[in-house]
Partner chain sequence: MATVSANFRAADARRPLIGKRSLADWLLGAVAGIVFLALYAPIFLVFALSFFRTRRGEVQWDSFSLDWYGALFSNAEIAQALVFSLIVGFSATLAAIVLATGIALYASVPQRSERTRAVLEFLVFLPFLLPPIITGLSLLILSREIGLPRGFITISIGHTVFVLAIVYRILLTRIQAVSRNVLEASRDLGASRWQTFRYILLPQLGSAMAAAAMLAFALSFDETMITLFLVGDESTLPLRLYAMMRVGFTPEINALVTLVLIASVLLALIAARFIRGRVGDIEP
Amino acid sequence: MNAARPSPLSGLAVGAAIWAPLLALIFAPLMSFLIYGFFQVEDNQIQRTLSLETYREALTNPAYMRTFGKTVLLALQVSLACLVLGYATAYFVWRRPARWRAPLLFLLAAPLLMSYVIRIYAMRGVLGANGLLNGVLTTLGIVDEPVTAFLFNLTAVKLTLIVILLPFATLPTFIALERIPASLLQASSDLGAGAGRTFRSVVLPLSLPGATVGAMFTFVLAMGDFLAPELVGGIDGFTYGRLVFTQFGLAFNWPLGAALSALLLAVALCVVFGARAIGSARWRR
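Where the form is predicted on its own, the structure of this chain alone:
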């Protein structure tokens, strides 16, 4: 006796039940938020008349664009550093005996269990005038007085973001390495390939999609972060995220903040789809 075939209407009902909460809880608030960019502020009051003026200001103001370009460069540097350091760390853990991998991964992921603010203040404790780094330098006699240039600049923001975001690059890379079948490594060895050749021809191509995902995560998170630049950046560490935060907080200009945020959203979507396209192309090859 043949089982009854599911009705197309039942499939639509299941799809609607799955997507309706997403649309209601994520996309609808996001769209309503972006609509604020079509409003303007006059006399500290939001004027709810639709206009492109706020978006035009957000996209053409030279000061905003300079800050945006500086932040893109910062995010690229942080992402590249996390990609290299994260891959090296993930590869080191992957090459350890199986009994050591779980404890090492826990140590890598443990900072994620802490508050984000605590991690930033920990970096302030390392880079500050009375911090760990200055303590080591003065103890070794490398400097006579504490160096104040380690904190409240763009370099401090980069170092802080690299340390904080490193697990987001390491864990996806390790998962990709863990999924490489041991039989492929054995086959490469049986065919006479050394460790270097096996890494270049087998390990690196198969693990690169995971490393790309990690780099994507770090870029998007660094691009929109405002708390680390606020706490360790000072005046020289002013970033696009702080600019958006200022419009919502100090200036109370929600329309301009929403318009500036739309550019961040567009960059994040481009990075996500770009990484997906790169991964799909490598998979087809």
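Alternative state: the form predicted in complex with its partner chain, after the form predicted on its own:
Excluded here are partners and other molecules; the one chain stands alone.
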């Protein structure tokens, strides 16, 4: 009687059980925050009348736009640094003998499992007036007095984000390097290419897409971060993420916060789709 495939009814039930939580917990929240951007706040009360006023304010206010521009620049610098440093490190690890590679790779990945807050806290220990960096600099006699310029400014945010986000850049690069068939490297050196030549014409073109995807991911994370700027940035390190977060805290303007982060969402989605295109263009399938 029964068909080899499940009956339409049970298929529907299974589909519902899978899709319902995804739609309720992922799709619905995103939609509701986009809708919130159409509300306004008057006298500390959220007005549920739909208008473009809040979005217009979020996207045209010069102060917000300045913060946005500053944050884009910051995220670009951070992701570029992560790309260069991350690539160099991944390449270094990739070229070690096999028995060294796994432990080094673990050392690169392990910080990902260490708490974000803890790592920011640790960076404060390094950058502070009594911190490690100053200690090294004074001991070496490079500076006479501890430098206070390392903490509570934009530079501190940059340094902290670079250190925190580096693993996101090194790991995809390493994976991309590992996927280069050994035969290609042999072929290249058989054909008389030197180390530099092989790197430029084989290794780099084949691994750069992976590395770029990793760097794009660090860009998204740096754009939206508000913890590191808050904890090491001081007033100078006021970023877009902090601007959004403030709307949900002290400023209590959720519609504005939602409208501001819609721009963040747009940027993030662009980067995600861009990364997908780069990632799938050369390698996958």
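Owing to the predicted nature of the structure, the values given are computational and were not obtained by experimental measurement. Positions refer to the first chain, counted from 1. We call the rigid core whatever largest set of C-alpha positions still superposes within 1.5 Å between the two forms.
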2 Å or more on the CA of A17 between the two forms, with the rigid core superposed, yes or no?
yes
